[in-house]
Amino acid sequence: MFRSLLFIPGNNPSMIQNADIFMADGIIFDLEDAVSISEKNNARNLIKHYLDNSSVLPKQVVLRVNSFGSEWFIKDLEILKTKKVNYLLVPKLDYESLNTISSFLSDFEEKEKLEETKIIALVETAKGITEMSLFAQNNRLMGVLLGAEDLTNDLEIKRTETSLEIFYARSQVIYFCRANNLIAIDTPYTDINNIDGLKTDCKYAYGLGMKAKAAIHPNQLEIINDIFSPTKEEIEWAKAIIKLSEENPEKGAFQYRGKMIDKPIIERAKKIIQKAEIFNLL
């Protein structure tokens, strides 16, 4: 479970060495867009060396590989041999490419005697968005990250502060993730100096149903974690609801502060407490 994921360029040794101290729930070591062609091999070696030799790692390690079919994809998979990668973030996924990659990974894992690596799908094309109903049921998937910058480029439209142009894409990600028990991860907010804009964007995405958000700078993490966490008020409310439900197990419904509480509300309270426990908020 995530609230925040921080992108770290694979060719940035100082950020890589400090990856475990950032406030992110997961670190995305990026071998793709953040790394120039001339730096691909260097970035791969830096990440592999860090994972092989660091005594303390981030809570969750995500590896953003280059696209399937590129000359770097197979080389990127060598990092899986460290057995320190929790998830692969694969760019520009759609139905056909996910199936192909899943089959390829199975062969690679069998050959190298590795456990199955789950995939976070980076969906950043119109094809990927419209095919989510087909590939969201893939057993390898654990989540979907919306890539709004590439998506709006694919659509030949402008990325705006209001984000109205990605409302449909966000909704697709949210609903298909919920229907298939995947985590919906929102696109990064790219203006790292606009704190108010980040807050607005986080609150909007969270209100729609996104469960986490990617970040491109460490200074975004505190706000993301705060907004994507249960509030103190929500936690106290959830505790009270669970306490009352346990004290009255024979009642299908009861009142709390003038409102009717039944099974769906109790389940929501339990989810709030579960998140609070995972994120050490109790």
Contents of the next structure:
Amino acid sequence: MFRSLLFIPGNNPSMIQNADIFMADGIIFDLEDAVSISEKNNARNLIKHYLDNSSVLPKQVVLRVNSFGSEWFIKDLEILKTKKVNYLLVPKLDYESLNTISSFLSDFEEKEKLEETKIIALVETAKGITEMSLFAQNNRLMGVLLGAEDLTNDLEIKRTETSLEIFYARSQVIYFCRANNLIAIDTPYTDINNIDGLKTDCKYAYGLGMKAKAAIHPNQLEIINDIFSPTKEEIEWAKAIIKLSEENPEKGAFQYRGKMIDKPIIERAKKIIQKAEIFNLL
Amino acid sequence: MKGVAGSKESNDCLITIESSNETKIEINSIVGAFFYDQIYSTIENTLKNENITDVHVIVEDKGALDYTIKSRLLTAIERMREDV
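Return the form predicted in complex with its partner chain of this protein as a structure block, the form predicted alone having already been given.
Time for the whole complex; same chain goes first.
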């Protein structure tokens, strides 16, 4: 579970060596868009040796590989041999590529005696969005990250501050993830210096049902973590609900501050406490 | 044959490796006063592991950690091997 995932360019030693001290719940080491074609092997070697040799690593390690079918994809997978990668972030995923990659990974893992690699789908094409319901059959999937920049390119439309143009895509990701117990991860906010814009975007995405957000700059993490965490008031409310529920196990429903509390509300309170525990907020 | 990898950015190093008639390691580091031996040893061991001799290696170090130096050298070696 995480609230924030920070992209770090795979060929940037300064950022990589500080990866464990950023406030992100997970770090995405990027071998794709953030690395120029001439530097792909340089970045791959750097990430591999960083993971192999660093005694302290980020809480969660995500590796964004180059797209399946590119000349770098198979070489990128060599990094899995470090056994330090928690999730593979695969760009431009659609149903066909997810299945092909899964099958490929199964062979690779058997050959290298590796555990099953979990996948975060980076959905950033119209095809990926419309085929998402088919992804559910794949056991490797643990989350979906919406890539709005590439998606709007694919749709030949402009990204705007209101983000109305990605409302449908965001909703698709959220409903698909909720229905399949996966983490819905929102697209990064790319206007790095616009703090108010970031707050508005986070609140909107969180309000829709996104559970985490990707970041492209460390300065974005505090705001993302704050907005995607349960508030103090929510935590106190949840504690009170759980206490009342435990004190009245025979009652299916009861009142708290004039409002009816029943099973769905108690479940919600439990989820809030679970998140608060994971993010050390209790 | 020659290979170059890395950069002169902070915490990185630029490594050049070139065929030569003997093995020579040249290190220019901003932290050389403290870490020259460690950097030398990283280069020497990596060359040994890769079975490489008779090369001239130039390291221009801006405070890179060991794994960065090793990875840059390995990329430079890959590039040298491709440079035929």
